[in-house]
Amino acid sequence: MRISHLSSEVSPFAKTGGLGDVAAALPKALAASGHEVDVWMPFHLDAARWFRKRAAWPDTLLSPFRVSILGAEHEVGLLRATLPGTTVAVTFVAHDPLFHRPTIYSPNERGQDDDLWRFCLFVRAAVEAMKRLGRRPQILHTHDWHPALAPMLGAWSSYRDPWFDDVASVLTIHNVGYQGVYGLDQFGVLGLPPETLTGGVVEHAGALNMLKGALVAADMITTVSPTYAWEITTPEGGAGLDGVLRMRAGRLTGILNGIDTHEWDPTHDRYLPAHYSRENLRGKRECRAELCRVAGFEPGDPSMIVGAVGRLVPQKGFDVLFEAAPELIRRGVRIVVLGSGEPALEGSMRLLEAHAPRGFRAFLGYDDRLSHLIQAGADAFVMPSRYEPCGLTQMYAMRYGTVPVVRKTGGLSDSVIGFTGQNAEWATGFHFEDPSPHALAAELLRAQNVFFHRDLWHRLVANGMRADFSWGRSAAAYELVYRRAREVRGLP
């Protein structure tokens, strides 16, 4: 099949988060399994200096031309190059004056925000660009609210040109809480026909809901894991979105992401120390004396050293990590964090370090070297959040040896199997059920009593290591919503 993915977030030129690694790795696997794919997304500042940092540039694909919007020209660019280490097409759309921005979501120079207008014309661009090079996919798989636009212009006769009659349309969910919400007065950029305004497809509790407008126009919906794609249809859980995500339940599916499993590979991965495998983990204890030598702490001290690495923000629960860390602290155990995010919760974590050095270790920021070492050298890791679309962390701990203490959530339900005392062969780490500090504390201490039980902590570990969650499976259930996707395509 030939599939275009449109995404405004992909590594390594530009993400923010999980869903710029999906929007590279999916696209991979499924070139490695045989279909024709290409990734399109905006040319960033991030990915400009990405170029740069390299000594290298994209290719100049075609002559830049006009796209409008709302009567307005902006004359875009054309850039190619490819994912590093395949040769799957990254066509960039080039246009300064709204990507060159200091961050992916950044304000306009007003300070207001513009990302509808952006990610139009982003949209636009791609599709005439498509056109142009006589390349027409037969699934358009966008991602997020960023490309909703896409699927909406395929989808209604009164409006839709030809060329999308053989296109059928792909969306994927990563988090629902980012819908792309405007006011009604700004309808006019979409360049769609009235009634989908005064119809309410893409008007939701008053506004403009790009989100919502996808989810009506696409042929299939996917979400990153099936526990989410139930959750969305919730109230509880979809973000106002419920009711429409239950209109549209028999095209909605959950498969779980994959991560790169080259990337993240204890056997080779450049970032460590030691290398190390499941029939050998000598390599660990070594990446683990020098988290602590990194972290200031004591490297002879038997004491469980747990890790957590992600955006500092309210979903991801640090703050309830950040209540329980004193008791967890004063019972032994030991915590190393790498984040960055909200303010409070910044100042949160350099507080704890300051009153207990030797017990918790604050790092602000991302960096990768370290966060390869904090999964390799830390015993457990830990994710204590309020709800978890997927989640990729986990998968990484899993795979180094590092066994997950995890509120039983989204993804995070679907890819660790939580010890009840009962399932040693296969359980693969620890749930907890309520996001409060004294449920986490409790189940990380309980984690810490198996953890001195060696031989049991062991075959969790094990278990982990022998899970499989490379790209390959997941690109298996992608390709079966492709073709559901044909087969609906235009029914309602």
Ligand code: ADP
Contents of the next structure:
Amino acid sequence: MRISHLSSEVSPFAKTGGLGDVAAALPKALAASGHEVDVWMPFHLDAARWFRKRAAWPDTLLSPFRVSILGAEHEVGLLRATLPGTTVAVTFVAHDPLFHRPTIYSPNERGQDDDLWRFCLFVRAAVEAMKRLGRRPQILHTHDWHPALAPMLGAWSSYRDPWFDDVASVLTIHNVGYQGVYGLDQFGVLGLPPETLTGGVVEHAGALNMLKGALVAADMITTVSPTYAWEITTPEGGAGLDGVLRMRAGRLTGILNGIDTHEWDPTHDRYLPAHYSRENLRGKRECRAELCRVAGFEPGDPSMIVGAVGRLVPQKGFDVLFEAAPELIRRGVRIVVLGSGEPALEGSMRLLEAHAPRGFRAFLGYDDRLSHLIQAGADAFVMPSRYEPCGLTQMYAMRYGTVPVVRKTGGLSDSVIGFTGQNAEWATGFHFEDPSPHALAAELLRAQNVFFHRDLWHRLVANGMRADFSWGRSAAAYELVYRRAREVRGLP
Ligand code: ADP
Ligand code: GLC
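Could you please show the structure of the form predicted together with adenosine-5'-diphosphate, as a counterpart to the form predicted alone just displayed?
What follows is the whole complex; the chain from before opens it.
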């Protein structure tokens, strides 16, 4: 099949989280199964920097052309490269005034959020470029709210551009918490006929809601784990869109993400000081010693070292970890956190570090090397997420022989098998239910107890390292979704 993915971020060119990872790894896996796949993304400043750092530049694909939004003409360029190490084409939509910004989701120079405008321009330019290139995908696969205009452009036969007659659309929700909500006065930016607003298609709770529009328009909807697919149809998990999701439940399915097993492989990870495998864990001890050195802990410290890496946002529950931290440190647990995000949480990290420099180490910022070192060098990996659509870092942890201690929610329930005391043959980690400092501390202390029973701990380590989180199985599940998307649209 010919499949085009549209995403606001794609690793390694520009990424803030798991969306970027998946928007690269899934296309790679689909290409490996024989599909004709390409990926489209804006040419963010981060992407330009990525190429400059390597003294390279993507090829020019087409001469610049104009895209009009509300009468304003934007000249866009098209650049092409491939996903590193593959032949999967990545087409960048270049328009410096909107995409050359310090971060992927930056406001404009007046501090206003103009993402609606930016990502609608991205979609319009991508579709126009596909037409000019004579490349019509059979599946247009969009990720999250940013390219939501794409399924909407092809949805309603009464007004759609006939180019879309042969294009089925699939929307993957990576996080229902981000919906692209704007004032109704911005509707014109979409360039859609008025009936899509008045018919309640892109309108939700008195505002313009891009994710809602895509949910109504897409031929099939997926999300990134089976449990999350159910959670988002409930009032607790749907972030206001649960009603729409219940209505579309027949088109909704949950497919657990895989991980990039090449990028995340302790046997040859380029960021690690030593390598190791399930059969020979000696290198993990060296990585642990290096992590202790970097974190300022005693190198031979026998305490359990708990790592955490992620965006410092309420979703991830770091505040719960920070509240539990003083007690955990008193009980001999060492904690090392890498993250960036909300200043208040960054402040809590600094405070904890100042109080307990030998027990808590905070690294602020985004750092691939350090995230790999934490995954390899820590004994346990904690994720106190309030909700977690899938989560990738717990899967990296298991592959690196680091035992995850996670809240039982979304993809964390689906990927980690909690140790019950009776299932050492197959358990891969620890679960706790309540998003409270008390429940988190209790489970981490339970893990610490097992940590000191070396044989038992090593069984959990080995079980996790044996688990298969590669994309193969999930890619096959997406193929079924693509076939169904064509079917529901009456296409061969
Ligand atoms: P989310 O997409 O919600 O942020 P995931 O677990 O799916 O959560 O993916 C997060 C990705 O971003 C992982 O690849 C993780 O290693 C990476 N990441 C997050 N924060 C950082 C950071 N501060 N430094 C390096 N990598 C990070
Ligand atoms: C989102 C979710 C995360 C998921 C990632 C990739 O950012 O928060 O749980 O793993 O997307 O699908």
